[in-house]
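In structure tokens, the next block holds one chain alone, the form predicted on its own.
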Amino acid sequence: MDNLKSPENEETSGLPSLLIRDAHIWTENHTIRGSILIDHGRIQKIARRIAERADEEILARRLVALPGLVDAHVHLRDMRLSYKEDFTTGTAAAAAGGFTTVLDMPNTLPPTDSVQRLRLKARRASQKILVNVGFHTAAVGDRWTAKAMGAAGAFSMKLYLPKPIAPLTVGDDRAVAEVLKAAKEASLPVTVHAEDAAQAKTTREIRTFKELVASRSGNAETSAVNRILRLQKKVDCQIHFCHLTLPSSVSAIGNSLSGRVSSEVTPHHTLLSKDSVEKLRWKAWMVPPLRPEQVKNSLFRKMASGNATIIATDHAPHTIKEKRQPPHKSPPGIPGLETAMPLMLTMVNKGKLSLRRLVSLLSTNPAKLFSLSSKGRLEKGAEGDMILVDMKKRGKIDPNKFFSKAHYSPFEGWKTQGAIHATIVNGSIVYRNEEITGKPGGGKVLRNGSGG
């Protein structure tokens, strides 16, 4: 990626200026009434009134301006998996959901397990993306490879405990410790799918999705979290735990004496229970699987009260034909980029989650966690990434309207209050009034260490 010509490296002088007038602008603790001027891709001024004119203007009365959302865990597919999703449809879904920056996972075909493949992926993405995109790479135990991937801009090394990307094996602690040491030397975080492989197996004997969920019990997560925390204490590297399903996992990470561990929860694990799997079957099948109702409720409370570090969607699209296969063949995963914000804004409107907490979970905290220093805030000098939200607009989750290729959702039919009116990336409007207005290639390919 060092020699790539991508939107990140191009001059921004040709970008049109944008003035957002009379919005309710989010500050650290509350909203203020005012206007925002963006020029050369960055916020130039925030004031009660701005006299300057701009190339484009939005009258934002009754709309709330929030910093652009950052999703640290998405699967944009593309390449040999383009039939499921590609960089354009995936980032269109991101824009529609209010996400101005997403970080893509490495379990693609081919997997992102080398510097060459990272560069290939970035080059392909640079021509197709509508929002800003960075990349995680597969975990490796070789320190020179880890350093090379860090130098090429990787945002983390992803460690899949239940099914590591070959040739990595994680059967013993020594192998995992080598990954953690390599990541530390490369100054890279390790993002972890925390399920114990020995306790998370599916077989052909499984005949129902209920049995499939039972095959991956919460004990698999508890065992893996405890194992990684124990090894992290010895190595002292940065660890981020993905898509946690148990409140006890969030607590264990929060109670860790290390300041270098963080936790992630998803909308589906905090809003849906395993009862949904019995009713919706393949539509509600993901890994880790959904948990019992009381566990789900407790996880939501942990998230809302400040224990979890971030929300991520784990957007994982598949074709409906694939999903409809028998349980042991049905690939786990659901699309989430277009449903996360409407669902969570509904929780805000119901008084179950504060807007301040939501902004932290979906913007400020993920930006800080992955060193995107110019994102996650509305301040002079910050990147011109923001969203305009209509807090009162009512709607209904309709997968047929998704920009993603995955036209299914366990949230289908859910009524919502709160919607994305516009998504602005690097000062350009890429989504507005339920339409994509940006062009493929308009987003930046991001590199870790560049500040975003």
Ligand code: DOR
Second form
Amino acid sequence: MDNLKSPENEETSGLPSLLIRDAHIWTENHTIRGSILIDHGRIQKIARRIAERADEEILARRLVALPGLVDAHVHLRDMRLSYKEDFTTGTAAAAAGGFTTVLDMPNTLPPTDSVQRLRLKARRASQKILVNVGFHTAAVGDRWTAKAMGAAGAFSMKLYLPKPIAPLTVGDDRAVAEVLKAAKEASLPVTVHAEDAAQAKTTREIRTFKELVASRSGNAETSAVNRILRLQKKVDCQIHFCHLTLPSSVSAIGNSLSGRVSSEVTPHHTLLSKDSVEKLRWKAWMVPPLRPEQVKNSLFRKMASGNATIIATDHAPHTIKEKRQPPHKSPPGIPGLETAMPLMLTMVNKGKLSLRRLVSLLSTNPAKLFSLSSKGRLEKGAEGDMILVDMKKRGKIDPNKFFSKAHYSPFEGWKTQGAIHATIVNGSIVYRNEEITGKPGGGKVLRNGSGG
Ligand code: DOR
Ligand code: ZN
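Next up, the form predicted in complex with the ligand in place of the form predicted on its own?
In what comes next, the whole complex appears, and the chain from above leads the way.
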């Protein structure tokens, strides 16, 4: 009997131990000098000095150790969309960006809309991923399916309100209420793309990207957020609002008495305005679209002052050939995993955002929100997911260097200060010094409810 291994041991017994020496280690609100020992995939010890030796060591004198980042909103594609991105390139981009855990969206081909398809995706991913990956599923009103998807480990049901993302779109209030009730019974959060379809012009009349952006006004977000908040009050389920573009939406969610609603903002909506669309056209086209300069500035301030719950990238890769088509045919979406952290660290260095806030927005809060209880913190017993950051290193956003298949970005050429030096997933170094060092299959497929 004693040579029988528990699944936990079997998974982690082959992992080499890792010692990070002499880093600036992030605690709840400041850094302390010390070393971190990771063994069997978990943090075993954090102390000023650690005498033990490990299989691998990193001398981190000038680096800040932060908990691994969690991106609750990415599109890794794969399956029949793997020409845009696949599980290996998408998670390589995550590793390069400092994300040790990502949650993948269900608008794939085939969509993640049944237990069978969720399992198929998870099986395929498990062979190919470099960081930890969990899955959101499509919104269904059918309670039996919702429960089954919850039991199979889905992290949320994703509700798409706008028209262009059919067939996953659920529109009218009755259908939406059914989804919310099914989610509540399945104890699943609902993640919402809150944009009501309110186009005045038909897509064929739209000739420029500027017109395309104008056709999706902020009112569409306001009405969707209010509608969903109203329905949420009746059903009392947990709702997470994705990629909000208006400070008023963030406030409305923050002011809700429910306590079961949360808000997400992206680096692009807080750093870029619709002025970029004229210059960059398809490179700056995503939905919801970019907003006027003052709206963007005020959204950034809301986020920096602690009113938004999380930052997510909405990493949404497409091919350049697809993107370069006429506006009504150009698919919305930009890659974001490799630019989020350098851009936000730059804001920290400029004094516009505190490091403490950034760590909560990109790690602690998303881990809490999606029940990843042993992630988002650097302490004994937590998972060995962390990043080493060089706060001083200067760089320039260069899409040609992306590990993602999508080699474009509206941030191309932006000067940055602050960079990811290394990314450690389950105690293994998967990215260091601008190179991927992890192997496909090294990340874990996460199931909601298993503690993460
Ligand atoms: O810009 C976007 N791209 N917004 C979405 O909601 C979907 C995404 C995609 O999947 O390409
Ligand atoms: Zn998205």
